[in-house]
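Shown here is one chain on its own, the form predicted alone, set out as structure tokens.
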Amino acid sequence: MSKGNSFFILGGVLGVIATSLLFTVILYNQDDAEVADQGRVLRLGHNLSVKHPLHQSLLYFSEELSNVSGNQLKLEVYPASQLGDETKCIEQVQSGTLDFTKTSTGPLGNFVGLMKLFSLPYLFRDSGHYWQVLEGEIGQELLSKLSVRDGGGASGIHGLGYFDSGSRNFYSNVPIHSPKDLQGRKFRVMRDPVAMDLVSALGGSPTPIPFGELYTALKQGVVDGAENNPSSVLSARHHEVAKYLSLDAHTRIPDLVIMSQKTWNKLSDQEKAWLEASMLKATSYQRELWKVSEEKSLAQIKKEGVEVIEVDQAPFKLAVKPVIEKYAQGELLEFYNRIQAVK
């Protein structure tokens, strides 16, 4: 190859590289300009129906974010598992392909082990104790620990705030008065090892099924029952196929709004401040909405033929003690004891 040809090829290669770099800079500046002109649009997926009060609260969160940011930061909400069930949405948040999700802390325990704490039976004495913990130092500390997975590495998750989800209670096609009534029966649970062990300790057979498939599973007898709060029972129409609800209140598992750490890291300080301010308002709004919704839901399912049973919690608490002993170890035990000490 002649010297002239070599210089000609080298010049061509350098020209291609320079053009590529210029094109990249132009695209980058165009993206920045679009964010500045049109606002940044983020996505949130969750597994509940549009009738659920938590969905309404997420719409409120979206509206507040648009208002406080002057439409510079927007949130699109995708309900009813459009973007996947809880586990899949958490995985997408971790990878950065989804910006936000609303999830129970139950499935989160599979990603950040410390979150199994919230699945421990009878962790909270009542609603007052629950909120005293979550709004206090302990709750905020736990929220910050979402960013660290077991072993100390980054989880890819940024905790934004807590939503109320009431107490979880058993509902089924047979009345549940005591643990013996669960013997040999299949109960749907979240993909949460603590929840599975809880049902096993009470004599039932835990059966993980996606929430969106539960109505059919109850109707066809794949499972005998499930456990959740009255608002979720009503919004998912499970009261049509499970006519007994027992208020054993075995757990009070909060819902969390979490976001991708990758998304959080891309935001400016101003955008982060808008998000936190909007989440604070949405949390307060959701708490009040939930209280009203739960009362109405309980009244409605009674009206539609569900027998609501007040149970003695003592035999339930006794039966699930081994579950607490199994999981309350190390750091989780430290937080458990701190929560119990809150008066």
Ligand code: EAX
Second form
Amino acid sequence: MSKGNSFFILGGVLGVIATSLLFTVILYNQDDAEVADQGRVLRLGHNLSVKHPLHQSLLYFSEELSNVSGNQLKLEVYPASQLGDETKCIEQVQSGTLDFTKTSTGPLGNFVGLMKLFSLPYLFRDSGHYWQVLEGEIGQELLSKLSVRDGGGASGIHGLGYFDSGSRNFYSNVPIHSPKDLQGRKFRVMRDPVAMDLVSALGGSPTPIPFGELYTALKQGVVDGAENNPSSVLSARHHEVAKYLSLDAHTRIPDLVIMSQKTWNKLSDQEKAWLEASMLKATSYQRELWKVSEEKSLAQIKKEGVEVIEVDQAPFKLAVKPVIEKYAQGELLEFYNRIQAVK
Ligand code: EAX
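Now the other one: the form predicted together with the named molecule, given that the block above is the form predicted alone.
What follows is the whole complex; the chain from before opens it.
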């Protein structure tokens, strides 16, 4: 090979390398431009209606996130069980096919046993006690424990923050004044073993049904009643098919915004900070909205013909004691005692 030829070949090779490098740089910059332009889009699925204050709070969370990140991190909210009921959404979050869900801690107890704590009857004295615990050291500790599954190891879930979900009360097609009125009747519960035991302890038959299917179940008489807060009753129009609501306030189970640990791990520190800041704002927004909504919803369902019954809570508290004894064991008992000690 002559000197001239090898120079020619070398020149060709260098040319190809330079061209590929140039294309790589152009393509890389284009990718970057796209991320900057469109932002990262995450998805959240939940089971409540668009009329529910929780949905409005999630939209607020999404707006805050777009604002604080200058549209670099966005959240799409899919309501009304479009992406599945609560348990299905938790499973998807765990496996990483869904980024976020808003769920009651009720069904979460099947994934992280410690969450059953929140389903214990009369755990909190009132709304003040509830928020003092959730916003304090105990609440934050419990939130971080969501990432650990029973017996150690990762759960795949990252807890982001609590929302108010008020107290849960029985509503039915018959008036309930005391536990004996539950006898021989079927009550819908979440997919939550503690809620099942609670209804049984009061003498009723617990029937787990996804929230999105409950209207039909009540209408068709598959169940005689259910238990929830006034905002959920009204926004799902259950008051059309259950004419009595008893203010027994047997539980105060929080709603939670949870994330897939896989998604969380993919985010930059900046993105994580944006999420935390928006969640904090959404939490205070939701608390205010909740207070108004709870009162208004109760007044509205009364206006639409529901009889609201003030009950003596004492016989309810007495009947559910064995449920507390059954679940308050080990670590859960430690948290139970710490919560009771918060004044
Ligand atoms: O998270 O299923 C239920 O009864 C829950 O209260 C509802 O999904 C709120």
